[in-house]
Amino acid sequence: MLDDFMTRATLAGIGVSLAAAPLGCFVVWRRMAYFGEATAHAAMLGVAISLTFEFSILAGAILVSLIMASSVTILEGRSLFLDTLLGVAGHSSIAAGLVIVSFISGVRIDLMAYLIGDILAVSNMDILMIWIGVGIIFSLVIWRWSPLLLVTMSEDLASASGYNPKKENFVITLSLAIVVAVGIKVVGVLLIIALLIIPAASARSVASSPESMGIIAAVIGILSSILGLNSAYLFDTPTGPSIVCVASLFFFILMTVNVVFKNKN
């Protein structure tokens, strides 16, 4: 069955659109959007590092994506504010990125796989470790999901209830790392936070509670996933970018259903 290329592309994206659900939740409650681009910009640094010593990629995204979400946490309030924290990491990481890969030599390389990702391209093992991660995920998400609740409603009642803040915030932040390193062959460093907040934000407009959302926010994910992947093999266009132009349509397609209802209320 793992011997169809659109077989493999499918099970790749439902993997990463279940991954990026629970955890795109937390973003859109905590206003983590710039914090997750972030993230993600700083895996193209991890990807060039992988690529200079020959070792696993995955490892490398996620080594370098979490050392800089840890690294602006920490530094967070001490003498910058955090948007700006975050601009020259974010930036600073995927220019330094490409800068290093320019430089690698004897290896063809192609940048647009993992700037835009390359889904059609993911062998077994991209898609054994695709849900590994979200294996990862949804075990952390599980164990840790009242008190990541609590924490996100308020520090101080979290910590209040005997909880770390810290520790909770520190699940996410791994939790956000795995997803942009296993969501780079789906849709690359430059459109995974889109596959994390677009279908999140579209399944605010219409739950009613945030677990309701978390389950809403995976079928649109999975839904934007096939439609997007089978459209882009119909009409001849990048595979990333069509997954998200899915479920941007989502989002607005209920954005207007809910602002229409509302006003007949």
Second form
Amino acid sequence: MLDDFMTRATLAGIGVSLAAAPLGCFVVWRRMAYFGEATAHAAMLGVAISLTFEFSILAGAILVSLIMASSVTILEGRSLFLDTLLGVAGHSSIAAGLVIVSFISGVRIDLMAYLIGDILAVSNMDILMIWIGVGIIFSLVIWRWSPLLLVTMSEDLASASGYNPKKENFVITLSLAIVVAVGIKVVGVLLIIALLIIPAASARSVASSPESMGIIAAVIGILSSILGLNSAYLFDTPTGPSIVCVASLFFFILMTVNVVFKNKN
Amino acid sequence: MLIKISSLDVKYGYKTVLKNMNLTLDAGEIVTIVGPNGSGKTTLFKAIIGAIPISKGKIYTKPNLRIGYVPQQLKIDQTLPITVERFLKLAHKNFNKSLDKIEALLGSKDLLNIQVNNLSGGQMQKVLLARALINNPEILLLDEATRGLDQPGVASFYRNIENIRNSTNCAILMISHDLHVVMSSSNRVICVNGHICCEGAPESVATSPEYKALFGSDVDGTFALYRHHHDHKHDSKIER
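Given the form predicted on its own above, produce the structure of the same protein in the form predicted together with the partner chain.
First the chain shown before, then all remaining chains and molecules of the complex.
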């Protein structure tokens, strides 16, 4: 069954959508969209380094994303221009990554595969990695669900309740790095943030609790990747962008329905 | 003794926000902190709950001290859908067992299914106080909890706090946003401006030269216990 490239692609797409859903909610709630994007851009530098020294792209991407996210978090307390800092760190990482890759001689590397993903080329090994990532993120998020929600609402309330906001924030950062890394193959470093934000934002229109928002985001993400994948096959369009287009469609439909419904009441 | 703060310094970067703070709090005490904006009142609370690192000194808290913290405000992002019930559940693991208690704290169960984002200022204040009281705190930290309440609201809030203290012997440490009004049953008033300017019984602080120096001599006579207070200009002829 796993010999079929469409089956492999579907499994990979579902996996990444599942991992991205609960995390995407936190990214939206905490207004971390730009942080997430910068983390994803940093992964390109990780890819370049892994290609240069010929080790696992996954490990390289996770490592550099983590370093970048942690250093920005540490610097955040010391200066007020987080936005600018993220812009500088994220974009210089992606630029440096692309420059480094151009130096690598021999193997001809398809840059687009890293920027917007190449889901049709996922191997069984990639699928295994993606689903291990899903497992890790789900265990982390479910285990820390309540403190994460509390920290998201108010770090001071969390502190007063005996939680350590720094620890909880690291759970988010770590999960973000993992999602970015496993998402590279599927939608690439440029579009992974879309897969985080768009399903969560779509789910907001219809959700009434944090849990339902996470579940609805997961359903929208999975539907987007299946529909996107098949329409890409049908119309011969790039798969990553097609998946994101379908997700955006969900967003607009749900938002419109929500607005119309609310006006009626 | 619940809390003992000794020679506490807190810095943000290079800026010293609190210097040489000393404070002890015993069970059942009501202590009100007043001070101008940026004088470090909220910083002191954050140091007590461990939300910010301290630069010098010590904060001793009784082991396993149950703190009920009511922040100045709670702004939840519009994108986060969460009902009051779910929000209160986050504070307490055995929520279902004490649902009755929460209803009692909230005054009704009408609020339970409202989205936190849709609460009015007064409702939010009720919810935050209920949340702080859920785990039977030994100390309540109230940061400008009466902000946004009207005069009767403030009065009934203070009565409520006093009742809580009387029935549970819980210590109350509160920041008052109004420099001139202090809860009448405060055991002590502490006047903070980066350090402790003066402290003592409400009446003695009001007449102390440090208090006058900090808030200007025009405050003379305006320091009042809450039930006598009117802060509108047109009231002054009648009241004072």
